[in-house]
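Given next, in structure tokens, is a single chain: the form predicted on its own.
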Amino acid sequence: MPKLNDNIDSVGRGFADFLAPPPEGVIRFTVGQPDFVTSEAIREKAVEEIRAGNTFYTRSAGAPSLCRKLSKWLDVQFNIEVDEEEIVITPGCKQAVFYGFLGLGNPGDEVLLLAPAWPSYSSMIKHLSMVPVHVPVNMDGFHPDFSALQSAITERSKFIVINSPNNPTGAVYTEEEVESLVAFAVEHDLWILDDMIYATMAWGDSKYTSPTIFSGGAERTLTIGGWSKAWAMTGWRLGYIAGPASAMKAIHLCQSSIASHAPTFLMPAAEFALGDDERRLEMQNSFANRRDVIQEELSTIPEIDFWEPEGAFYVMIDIKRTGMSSIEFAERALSEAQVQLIPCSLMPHGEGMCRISYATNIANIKEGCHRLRNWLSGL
């Protein structure tokens, strides 16, 4: 028999084992997607395009009008100045991240990940025979540890991934921290992959800050985002990647070779969504409210501690005082409390913690925390 890819067994499954739909009646604190249905207006726009017969090939980078609208939106929202010709619309944000590694990396290159980090990064890196380097963050709020980053640099370091607001930690890096990360990348001549999929979801004093606004940032940053979180369009699989012309030439080749382009009839709907501020802000306000509720509920559970969630829709809980490992805690919470959550030991530097997604309704948030509280108090 022909052999499999030598890397497959080392890639890992990430959160997959704990994302499977649980038995009926279980409160799911696991899935990182809005519980809203995509707005009717956006859905109708896609239906209109199908009925109009907009089902043919289009240019690989994506519809010109969408790239033009996205260029303006990034500038207005986040001061990201990128030409419409330096944008590629991709079949999801994951695909965009993968293109970044594929187009700019080589086997053996090292990628710095601020850990604990979303496990898909590591999987993609291993697929390409590159090396993930998990650099622990400061545990007082999951912000970058610059001393640890300096210690992690080698002659093979090629990338640093920035994900703020962060999955899984909910941290939002300050403007000063992002500026320092750019200076670090310039000092060591690194590419920056800026995964800003949660950029519209920052709840505290710090907001999303683009690396491109600082000296040396624009020419080495790939800005990666999508429609999944802000517009509740996870199943649409629409993302984007933007960056300097030198890098985007490689990204264009990746897209044309692998996917041709994102679905033609979905792109006008994505363009429409960029102007749908009312619906987007409605969801943002809902998640900000849920964030307040889950903090109130978690504060009544004496057996665990938690870090204030600064962005996205995740909160990290410290379960070390229970004496359980992260896996044991998650497995027992599912079987004994009927609550499903993510054990963070699935990521390097995540032991002793679990991730809760509060992308669910307030009734579920209150009930899930009530079940955890009763379960832990009875142990």
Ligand SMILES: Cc1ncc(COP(=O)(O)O)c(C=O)c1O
Second form
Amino acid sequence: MPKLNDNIDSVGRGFADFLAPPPEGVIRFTVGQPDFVTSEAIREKAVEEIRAGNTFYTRSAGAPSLCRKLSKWLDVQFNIEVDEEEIVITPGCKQAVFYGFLGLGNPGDEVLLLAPAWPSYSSMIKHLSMVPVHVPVNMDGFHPDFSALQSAITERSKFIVINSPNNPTGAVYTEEEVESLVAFAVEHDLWILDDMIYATMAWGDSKYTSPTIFSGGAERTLTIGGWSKAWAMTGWRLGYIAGPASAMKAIHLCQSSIASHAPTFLMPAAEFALGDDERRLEMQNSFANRRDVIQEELSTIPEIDFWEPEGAFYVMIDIKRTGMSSIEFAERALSEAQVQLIPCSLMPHGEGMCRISYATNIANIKEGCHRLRNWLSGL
Ligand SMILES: Cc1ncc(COP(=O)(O)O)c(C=O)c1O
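With the form predicted on its own done, generate the form predicted together with the named molecule in the same format.
Full assembly next; the chain just shown is listed first.
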């Protein structure tokens, strides 16, 4: 038998073992996707395009009018100045992240991840024979620990990934922290991969800050996002990557050799979505409301603690006082309380915690917390 790729066995399965569809009746606090169907108007737009026969190969970077509109949207929403020619529309944000590592990295390069980090980053890095370096964040709120970052630097350090609002922690880094991360990247000549897929979901006083607005940021930052979360379009597989011309030349080559382009008839719908603020804001408000409800509910469970979620739709619970490991807690919550959640020991520096996704309706949030409360009080 011919051999497989040597890295395949070390790539890991991320959250997959705990994301399997559970038996009926289980409350799912695991899935990182909005529970809303994509707005009817956006769906209609895609249907119209198919009916009109917009089914051919197209420009690799994506439809020019979509790139133009996205360039304006990024500027208006987040002060990100990027030329429409330096944008590539990709099949999902995930693939855009992969292009970032693929286009700019070499085997053996080290990538700094603020840990606990979304496990897909380390899988992608390992696929490419690069090295994930998990640098723990401050555990009092999951914000960057700059002395840990300094200690993690070696001559092979090449990238730092910023993901704020963060999956899994729900942290949103302050403007000062992002500015310091940029200064750190400049000092050590790192590329910044800014995965800002949750940028529109920052709660209370928190807000997403782009590294590109600080001195030295724009020339080393790849801004990476997509339509999945803000417009409830996970299944559409639409994302983007934007950055300085030198980097985008490499990213463009990745897209043309691997995917050619994002689906032709979906791009007008993505363009329409950028103008569909009403529905996006409605869903955003709904997540903000669910965040309030889950905090109220969790605060009535004495056996666990939690950190105030600042953004995205995740809340981390501290389960150490139960005496269980994360895996034991998640397995028993599923079998004894019929609640599915993610054990954070699946990620380096995540032991002692579980992640709850509150991208589900209020009734489920209340029922799931009620079950956890009853289960824990009966132990
Ligand atoms: C941090 C982060 N980046 C990227 C993605 C993937 O987004 P997409 O569905 O556009 O590939 C996710 C999805 O869970 C995520 O949590």
